[in-house]
Every structure is written in C-alpha cells, then in structure tokens.
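Coming up is one lone chain in structure tokens, specifically the form predicted alone.
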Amino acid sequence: MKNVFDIIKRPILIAGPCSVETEEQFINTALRLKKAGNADILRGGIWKPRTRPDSFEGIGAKGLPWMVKARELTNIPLTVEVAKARHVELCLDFGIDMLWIGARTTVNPFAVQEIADALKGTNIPIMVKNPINPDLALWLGAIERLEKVGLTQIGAIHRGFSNYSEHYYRNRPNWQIPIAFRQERPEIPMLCDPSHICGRRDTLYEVSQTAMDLNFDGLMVESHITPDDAWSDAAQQITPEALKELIQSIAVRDDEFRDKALLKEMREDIDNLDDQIVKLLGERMKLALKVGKEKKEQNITILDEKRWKTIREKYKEKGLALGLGENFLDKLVGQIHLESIKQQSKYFQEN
C-alpha cells in the first residue's frame, strides 16, 4: 500500500466541521468544500470528548453513514477522530479512509495502546496529535505504540498546548515541541491544527503561515457552512469560501536554499560565532568557580539575590535592545545563572 502521506501534494489540507451535526450540515460542508477545491481529506467528529460533562459529546456512530455519503459525493476522503477500541472498529466497518488520535487521548497511554491493538493487522493511514500537555516523550510514544503493532502509515498533528495563563490562543502553540519532535521523528509528516491552536477565527492567518514558514508538511482547518451555528467551537470555525481565501493567502516556502554556495558561507559564520560563544561561557564559569572558591573562604551565600536581580534586569534591556525576545533573554540569563551557581556549588561540596 502506498502511504497516503506521500501521494498527497504538500501542503496537505485536511478541512470540514468540528463536529457532525446533521446529514445537511456534513454534506453542504463537504459540497461547498469541494467546490471551493482545496480539500484533500474532509474531518468530520462524531465522537467529542469534552471537558465538561454537559457539552455537546459528538452524534456517535449515526454520523458514519451521512460521511460515507458525503465522499460519494465529492470524492474526497474522510477521516474521524477516534479514542477507543470500539470508535476504530465502527470506522473501519464503514470503511474510513484515515482515523487521528486526539489530544486528550494521546495524553493516556492506555487508552493509545487500545487503540493501537484494534488497529493491529491493518494499515490505516492514522495521525496523532500532541497531549494537552507539553509532553514530547508522551507525542513520541503514541506514535511507538501505533508502529510496534505494524502501522507504517502515521502523521502528527501540532494542535497546541493548555496553559492556564494564556489569553492570546486558545492552546498555546510553544512551537519548540513540534520543532523537537521533528528532529527525533524527521521522517514522520506534521501537519498544524491552527483552529486549537487560535480557538478564534482572526489568527488562524498568522499561526497557518507560521507554520508554512516552519515547513510543516499541511493544516488541519475546521470550516463549517454556518460557524456561529456550530454545536461545538464555533469561534474558531470558518466557512468553505472563507478557507479558500486563507489557503490562496498562505505563501509556501521552499524548503531549499538555491544558492547552496551562500547558504554553507552563512552557516560557516554562524558555526565561527557559535564557538565563540561556547568559548566565552566556558570562561565565564571558570570566573564563577573562583567566585565560588572566595565565597567559601568568605563564608557567605552562593546566591546573591541583589546581585542577580541587576544582572537579570541589565541583560534583558541590553538584549531587548539588540531585537532579541524577552522570553529567550529570560531563559538564557536564566540558565547561565544556575550554571553559575552549579559551578560554585560544585567547589562548596569538593572542598
């Protein structure tokens, strides 16, 4: 079989409802999503696992024919989100083109391996997307689970993390994960779910470009015919006509430099810069160990919390000055200082 993920032509575009409402609603999404023309793969959720128990829960297993027969109408594979043994096996019995793993299922090991093992025998395309939770050991062992069962045909799907403090998105994309994942697993497709991430319909350009920009392999957009009637995120959903704008908006990125000659002389002088900055922290910490070494003969604190402060705080404006973002100057004045204080701990307890 060939793998679905490759016969596609990136970007991949995976589009339709949050949820199955009714049989009018699914087939005049997936009518208008066709015409507009840029759907390869038509979603559609039947079963929503929700964080509260009175939200609408998804319409089960009698939304499965109504999405059958919105491919025979359009030609367009389906795909439906699954979260147990029984919700696989009622897909494939309706012979579903492709299943994805939610986020708050991947979160559960035990419900994964459930899955993985009503999967066991076939090779369904499936595509998983993160845990709620910045965890990529947990995205990373999903994915195992599903290939130590014989899947050969799986894609990950970047829908954003939950943080209680987030006001700008819904789901806090922290694209570093993704960027991670990508580098353990740079074989597997990824695609990015900007409506989790938005949870509003005026970002999904910005966090769809961000990811073009970051060679993500395609999206997955949640459109509706009439979004604000939608029983379920309705703010973050967008017409078929509205999609085909967004898509034509997106520029696509090559994923090559054409002058290989000036790429490697950038890079060379980045590599030179790099060695020069290692070099200069090596002998920062070989100053802070002496520090540390008049500490003790002192017998006074490591930490000097009015010194740290100054010294937090005069970085920060100079590396703001410079264009460089806050929350990296915090993380790496951060890290530099505990490995300050590392190293001066480490000559208290040797000596």
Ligand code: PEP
Given for the second form:
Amino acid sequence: MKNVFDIIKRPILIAGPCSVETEEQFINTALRLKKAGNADILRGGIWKPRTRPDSFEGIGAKGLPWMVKARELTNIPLTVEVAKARHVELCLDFGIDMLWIGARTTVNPFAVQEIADALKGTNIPIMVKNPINPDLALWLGAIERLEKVGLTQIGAIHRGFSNYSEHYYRNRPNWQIPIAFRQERPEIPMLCDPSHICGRRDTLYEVSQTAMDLNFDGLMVESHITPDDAWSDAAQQITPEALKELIQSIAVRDDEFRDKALLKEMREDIDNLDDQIVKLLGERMKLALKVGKEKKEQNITILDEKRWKTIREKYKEKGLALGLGENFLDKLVGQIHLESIKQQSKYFQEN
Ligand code: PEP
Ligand code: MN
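Can you give me the structure for the form predicted in complex with the named molecule, which would complement the form predicted alone we have just seen?
Now the complete complex, all chains and molecules, led by this one.
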C-alpha cells in the first residue's frame, strides 16, 4: 500500500475547526474550505482534552456522521483526534481516513499503547503531536509504539510546548526539538500546527513561514466559519477565506540550492571558521584547567562570581556590537563557563 503522506503534494494542508460543534458548523466550514481550494485533509475535534473541567469537551461520537457527510459533499478526507481505544474503534467504524494523537495524550505511554493496540491489524495513517513537555524521547517513543504494532503511515505534528512564563506564544515553539526529531527520523513527515503554538490569529503567519523555512512538510491550521463564536480555541481560529490568504502569503522555498558550486565555496569558508572555533574552545579550556590547578593549589573556590560577571558582560557587549542576539550570547557563554567549571571540578576531585 502506498504511504498517503508520500502522495499528498507539499506543503500538506490540514484544516478545520478545533471542535466539531454542530452539523451545520462543520459542513459549512468544510464547504467553505473546499471553495477556498487548498485543504488536503479536514480536521475536526470530536473528543476534546481540555485543561480545565466545565469547558466544552467535545460533541462526541454523534459528530462523526456529520464529518462523514462533509466528506461526501467535498471529497476531502477526514482526520480526528483519538485519545483512547474507544475513540479509535468509533473512528474506524465511521471510516475516518486518518487519526492524530494529541499533545496531552502523547505524554502518556499507557494511553499511546492503548491506541496502538486498538490499531493493530490496520494501517490507517496516524499523526503524533509532540507531548506538551519538551521531551523528544517521549515523542519518538510514541511513534515507536505505533510502529511496533505494524503501522507504517505515520506523521508528526509540532504544536509547541507548554510553559509557565511565556506570554507571546501559547505554546513555545522550541524549534530545536522538531529539528532534532528530523535528524533522528528524517523519513517521517513533519507538520507544524501554528494554531496551538500561537494561540492567536495575528502571529499565525510568522510561525507558519518559519515552519516552511525549516522545510516542514505541511501545516495543520484551525479554521472555523465564525471563529469568535467557536466553542473552543476561539482566539486562534480563522475563517476559511482568511486561511486561503494566509497560505497565499506564505513563501514555500526549494530545499536545495540551485548554484551548488557557489554554495560549496561558502560552506568551505564556514567549515574553516568552525574548525577555528572548536580549536579556540579547546585552547580556552586548557587555559581554564591551568587556572583550575592554581585554584586548587591556593585552595580557593572554583566559581569566582565577579570574574564570571565580567566575562558575561564582555561577551554581551562585544557580541551585541556584532549583531548577535542577547539570548544566544548568554547561552553560549553560559555553556562555555559551565564546561570550564566541570573540567575544573573534575580536576579538584581527582587530585
Ligand atoms: C487540537 O488540535 O485541537 C488540540 C487539542 O491540540 P493539542 O493536542 O495540540 O493541544
Ligand atoms: Mn484546538
């Protein structure tokens, strides 16, 4: 059987409301998405894992026939979130085309295993959202559980990571995590869900464009006929027409350079600089160790708060003047300093 993810042209667009609310709402959303002309797959939340009780927790199985009707009218395949075996059974009964596991379910290996067991013997396409916590192994582990029961049509969805203090994003993107995912499993298609990363409409463009620039395979975007009246996630949903505009405004880039010779030359320059950076770091560490030996000799603490403050400030001052980001400089010097401390501690303890 052909892998459905290989058939759909890039970028894949999955669109539809956060929640299926009424027959009319879902069907009208589907028809308007069809008219807007770019949704490859229709999404709809039937069972909604909500953070607090007393919110709308999904219309339940009675929404499935409405989705099936929308598919008949639009010819667009359907995808539904599943969180337990019963959801899987109902989706299979109704012939839902594709499933996804939500972020609050991916965190729980028992729940993922239950879903995997319920899917044994099928080869329905399924996507796995990242867990709400920034844990790459947990995300990969969920995928492995599905693979172990024989599923081969598997995709991943990056929807950001929850956190306490962030205000700009609803779920911080931590792009390095989906990038690390792709290093481990480059063959698995990676979609981005900007809706749950942003939590608001006005930043959907920048997150979607970033995903495209990072060579993601597609987007899952929440779309509703009357977003402000949505029963869940109202602030982040957009109309099918606004979605069309959003998609048109996003630039999709090639994933290979046309002028390979020029690229090769430029990359050689970068490689040379990288060699020098590593060499300098090694030399710096040797000097730090020398200082460490002297500290041990004179019996003084490894950490010298004043010196550390001066170093940090120097990095910041020089780096900012060169156009480097403050956060980056802070992390960079933090890591270098930590390595010095580690090496000095090792020396202290072994000698
Ligand atoms: C959703 O897609 O509506 C949803 C509940 O998303 P997540 O699992 O990413 O929170
Ligand atoms: Mn939602």
